[in-house]
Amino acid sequence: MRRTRWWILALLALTLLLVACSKTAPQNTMNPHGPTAQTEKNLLVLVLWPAAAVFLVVEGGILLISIRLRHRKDRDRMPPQIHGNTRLEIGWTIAPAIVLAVIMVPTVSTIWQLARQPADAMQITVEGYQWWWGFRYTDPDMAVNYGDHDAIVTADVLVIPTGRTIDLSLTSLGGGAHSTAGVPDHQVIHSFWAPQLFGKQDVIPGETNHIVFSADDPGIYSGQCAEFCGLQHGKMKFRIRALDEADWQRWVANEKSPSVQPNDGLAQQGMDLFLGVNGVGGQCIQCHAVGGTDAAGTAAPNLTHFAAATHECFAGCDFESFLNGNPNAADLKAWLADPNAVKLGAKMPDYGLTEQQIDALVAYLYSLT
């Protein structure tokens, strides 16, 4: 029975090891796609070798001593003691100090290197909510072409140009709602992490931390909150979509434009319900914004271009916006019908929408390209 237990434990350990070695994992620190991630990987590898050597010497020594000096039936006396061996004690004090000193120099150098904020970097504010991420493009040339000329704002998917340095300002804004004094509710610590582009950085209420990075190649890079922040911490994910210059310019032009006006009856009904036309509905605009309309809420994701091709997921990236190129209407309907049923603890309440109302809202949201 004991031998079987050891075999099971060994198989579990081997399984974990094999999973950790996957080269296709979407969140793989050892597969960097940008200079920041590459610098962090280089430091990790540099520290790993001395750590491995120390591990082998220490654990090997323990194993050797345990075997050679183990108790035997025919041995009654204690093995020779080395207490008071000055040379040995000085040696095992100096050796770790030298190892730590060697590791410290590149570590501190890397910390200072990654902390630099280039003056010409693109400025984007990352807003951590419970439980989703918002992104605000604050450079003057990223202002929208409608309303009061606010910044481009997206949720769940951070879109960036490849090869350009990005300076992220990280802030925690709680659950999205505010007190009458303007203080955000449920402010907690998050951690912003996309390992193929950069390491973890805490997102702390009342403080602003920074991440400076860039992406070498177009593609999609997965990330998540890496600090326990409440009930749905495990479902607070995001994606970074890096575009080449041509696609980036098209994306910016589209994001600067107001929302698309519906061109079919069902979507128009959904828009009227969303905005509360004729006194029906209107709860959506209390929290959400849709550029070019009266909806200007800031407590929940901006929906101006909800159905844009780059907005690949919603509700903390728990759900895909599209499946095989088609709108994922089933999951969006489930979310609108009862958010807490599909994401327990979600701040969005159940408004008791009818099936017809949900169909109309889905049609309207998927018209917002």
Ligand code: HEC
The other form holds:
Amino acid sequence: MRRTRWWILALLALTLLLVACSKTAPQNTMNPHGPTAQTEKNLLVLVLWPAAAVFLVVEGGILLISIRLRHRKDRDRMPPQIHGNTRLEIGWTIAPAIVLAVIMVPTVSTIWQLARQPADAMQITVEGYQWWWGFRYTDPDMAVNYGDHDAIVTADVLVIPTGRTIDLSLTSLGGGAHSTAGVPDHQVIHSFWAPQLFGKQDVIPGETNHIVFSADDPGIYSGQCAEFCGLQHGKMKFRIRALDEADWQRWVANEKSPSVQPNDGLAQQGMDLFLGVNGVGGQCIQCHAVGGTDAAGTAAPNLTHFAAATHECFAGCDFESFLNGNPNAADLKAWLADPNAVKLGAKMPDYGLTEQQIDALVAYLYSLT
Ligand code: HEC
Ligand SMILES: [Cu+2]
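Given the form predicted alone above, what does the protein look like in the form predicted together with the ligand?
The next block holds the full complex; its first chain is the one shown before.
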């Protein structure tokens, strides 16, 4: 019995160890891809070595003492009892104080360094909802070229240019719906975290925290909410897509333009249903916006360029928008058929759509490139 228990423990330890060797770890703090993550990693490693030394000395000491001074069968008397050792006690009070004082210098200076907000940084507001992320590009040169020239707004995937310093303003905007007083409901604390680019920063209702960062190389960096925020906290994911200058310019030009008018019949039907032009449907526009149409809801992901290649995932990045470059119609159909069946608690109701209506809506949504 004892033997089996040891075996199980040993196997568990081995599993943990092997899991740590994974090569495909997209959220690895130890593999930074930008100066902010690099600075944070440097500090982490700097503190890690003294911490490891302290761990070895303290735990090693405990082990050594308990082995050397353990009770032995043939001993029938207590060993000599000693009380205290002033020199030792003063020593192990002063030593940690010195270690902490030394570590404080690089820690505080790193905190100050990372809190700097350069005036020329690109401004993007991150909006935390239950349970998805929205991104608002608030710089004047990022306004769309139609309607009231509002900011470019996207969801799920934060697209950025490489090498540019980005200043994120983190806001918590609740569950989407608003009370009659205009106050967002379900405002809770989230945390924005993409380990390869930056560490965690809390997203607090009524406050604006900042993350200043940049990405060195083009690529996709995954992130997720890191503060328990309700039922689907675990599926409140996002991706950061860093583009080189040419791709970035193309992306911006596309996002600035209104949604394309569908030219095939099914997509056109979907659009009518979405907007409710024939007296059927029309619920979607209570919450969603599609640039260049009457849909201007702000409680849910902006769908203007839902099918842009960069919008790789939807509904908190829990579903892929494309599979091998083709529309992932199956997942989108399941979503429209009953959002709560595939993401329990999602703040999008089931509208009892027919299969034909769902097909039309899917065709419309995938026409929004
Ligand atoms: C009551 C508000 C509301 C209405 C009405 C609504 N939705 Fe949604 N929708 C949401 C919310 C909230 C999400 C994000 C949910 C999540 O990820 O947890 C969402 C997500 C989506 C997404 C994924 C978007 C993305 O980029 O992540 C699509 C597509 C979508 N809705 C389509 C529709 C269609 C089509 C209709 C009309 C039949 C509709 N919605 C009606 C609230 C609504
Ligand atoms: Cu969250």
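Residue numbers count along the first chain shown, from 1. Whichever C-alpha set is largest while still superposing within 1.5 Å between the two forms counts as the rigid core. Treat the numbers as computed from the prediction; the structure is a model and nothing was measured.
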| query | finding |
| --- | --- |
| Core-aligned C-alpha movement of Asn85 between these two forms, 2 Å or more | yes |
